[in-house]
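One chain comes next, on its own, written out as structure tokens in the form predicted alone.
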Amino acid sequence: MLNESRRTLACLAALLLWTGTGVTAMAAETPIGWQTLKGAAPLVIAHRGASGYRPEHTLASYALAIEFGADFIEPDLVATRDGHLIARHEPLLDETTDVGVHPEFASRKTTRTMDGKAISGFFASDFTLQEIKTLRAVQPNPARSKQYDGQFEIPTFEEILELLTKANAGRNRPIGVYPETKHPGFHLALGLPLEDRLLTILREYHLEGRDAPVFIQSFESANLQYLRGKTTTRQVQLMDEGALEYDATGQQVIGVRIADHGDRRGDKSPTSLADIARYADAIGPWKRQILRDTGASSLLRTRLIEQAHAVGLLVHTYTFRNEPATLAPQYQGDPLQEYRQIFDLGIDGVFSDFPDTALEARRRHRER
């Protein structure tokens, strides 16, 4: 009711400012308010940095996202053989580095079981940090330019926080960091648990605690439950494509399924949004879990955002990209239309490969 009142007041303000030949600039800038959990503007989270423009998870990608003005930068973290946390989307190095052209590492290719599947390739956990530093990042997305291939190192989490510390010097509102622990059950089985090392580093940089500009995220739940017993830092339960069960209408969430892949550090796997709210502050669903593609002429709106808000959970959704092939046909190749729709639904944050586009969409929405 309060949000509807805000919209009504905004419309009345626009009418009162009518000049007879058009609406004044003041009316055009009248904000309509946000439908988010706390009434704040939705966060723009730079997904793997500004990864639409630079190879993902490089200092260059994070620096560009910071330059654009993103609210958070998002590093995915995996462990090296000697226990260092580095930024890679997966424990596998094959698609995002030039490891394949290093003959000295040819014998490191192996097959490991990850999340119940046998996978072959070069795993970061079979390399020391010193060896990782001889590799260079490459663009894994065939739709994007490869002009920066081979130019950038693989950064450690500490190097990312050093970059962020320098960028935040003198800022009233610091840019935050949004680390993801990648495949924690896999790393735990290798004797390379990610969580305590992550907390140690965050504390070294004074980035730990409820009020810190930090969200810790994971697709698994046991490690987040473990972390909740050690820190008050905000946490996000990510949700893969099969994580939610809907009722017969396809709109109401009636169950949650989160896999933990052998990690037994949690009390129990959650089966509802209320269960998640006991250890997390937000959920991170795929955008098609909010606006479902049923093959019809329009996307089916679910009640996920409202249901999450009802139990006190923020909703940060992934992943927004500019390439027309990544957009539903309803948006006619215009990413701004996609942001506009998701902002109207009250989303609390968006993960974007193109944070500048997300920020522009937010600015336009604020001025509607």
The other form holds:
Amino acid sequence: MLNESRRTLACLAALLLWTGTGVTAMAAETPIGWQTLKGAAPLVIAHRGASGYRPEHTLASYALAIEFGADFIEPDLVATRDGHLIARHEPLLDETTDVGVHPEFASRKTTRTMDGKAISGFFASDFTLQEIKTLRAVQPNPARSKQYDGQFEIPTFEEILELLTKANAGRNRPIGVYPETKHPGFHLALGLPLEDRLLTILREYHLEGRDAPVFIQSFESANLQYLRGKTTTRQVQLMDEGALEYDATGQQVIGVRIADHGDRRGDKSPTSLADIARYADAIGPWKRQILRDTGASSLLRTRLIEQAHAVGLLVHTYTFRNEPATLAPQYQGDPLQEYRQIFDLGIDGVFSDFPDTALEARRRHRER
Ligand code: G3P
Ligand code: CA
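Having looked at the form predicted alone, could you now put up the form predicted in complex with SN-glycerol-3-phosphate (G3P)?
Whole complex next, starting from this chain.
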């Protein structure tokens, strides 16, 4: 479809030249450009750092992403007992740290209700930052190397921004930060709200405001609505698997459902993309909400990107990985084919565990 529209535009350019309308700049070979909301190249967001190569959410992982030239590094943030923000994918420490082999912390294992479910494990919110600093990161993905296990600390948000500040010194185009507030309703109920602390730190590092190289993201809506009242920093409404309702064709989005897990700081939960556009600048859907797996031999293309663009929302989709086992069969084990398809659809940004591959895919796409 898109190749067809490119051909159509090229023919139109040739026709304009031939008819002598004076639009001489529009030569047939003029690149048509990206089909993104603003015509800019899609962003490469280093998901948990370059987490395909280093244990996720470590300074080593973010540093490698910066070295690759990613546009943004993406820390997920949770709170410690003393209110510090640290980078972890979950409030639980079990999978991504060596907490299980620290006998001094064995009694901290507990059961808490998170997002309506009883969950047992070691919660960051039961540890001080000083205690967290005695732990080391480990590789949680069994398909990836464990060679770096035990080498890296759990970083604070401030340490990540220190790294970024140093990396950005002298750069014309700064690398940005894309923090996610993890389980905001859970943290609010614990008396450890993430949002004001996040804003305070961003301000300390001069990274707040509409033009800052920052996107704040959340799977919940109430905390983003709360934040919208306090900052103009760009925001992203993430979408989990059940967040979108489609029409009978399976392609047109007709409803939105975002869970807020007891957080009442928002006006109301959004029921449409237009509702989201009132407090967010982008949506962050799962890639299978754009290209759906219906069990057919190829993925079903939805109109989510066009619908989001129509109400002014950027679309940044997660998560791109290189391992062939994570790819849909139609890509034949080649991650570049997956990027190529999503770039053709006009995506504005991709979260990738392998930002070097995403950057290579973008370079190739640009040169087509
Ligand atoms: O933040 C969006 C992307 O990271 C998907 O979520 O679960 O990997 O933090 P998650
Ligand atoms: Ca995330």
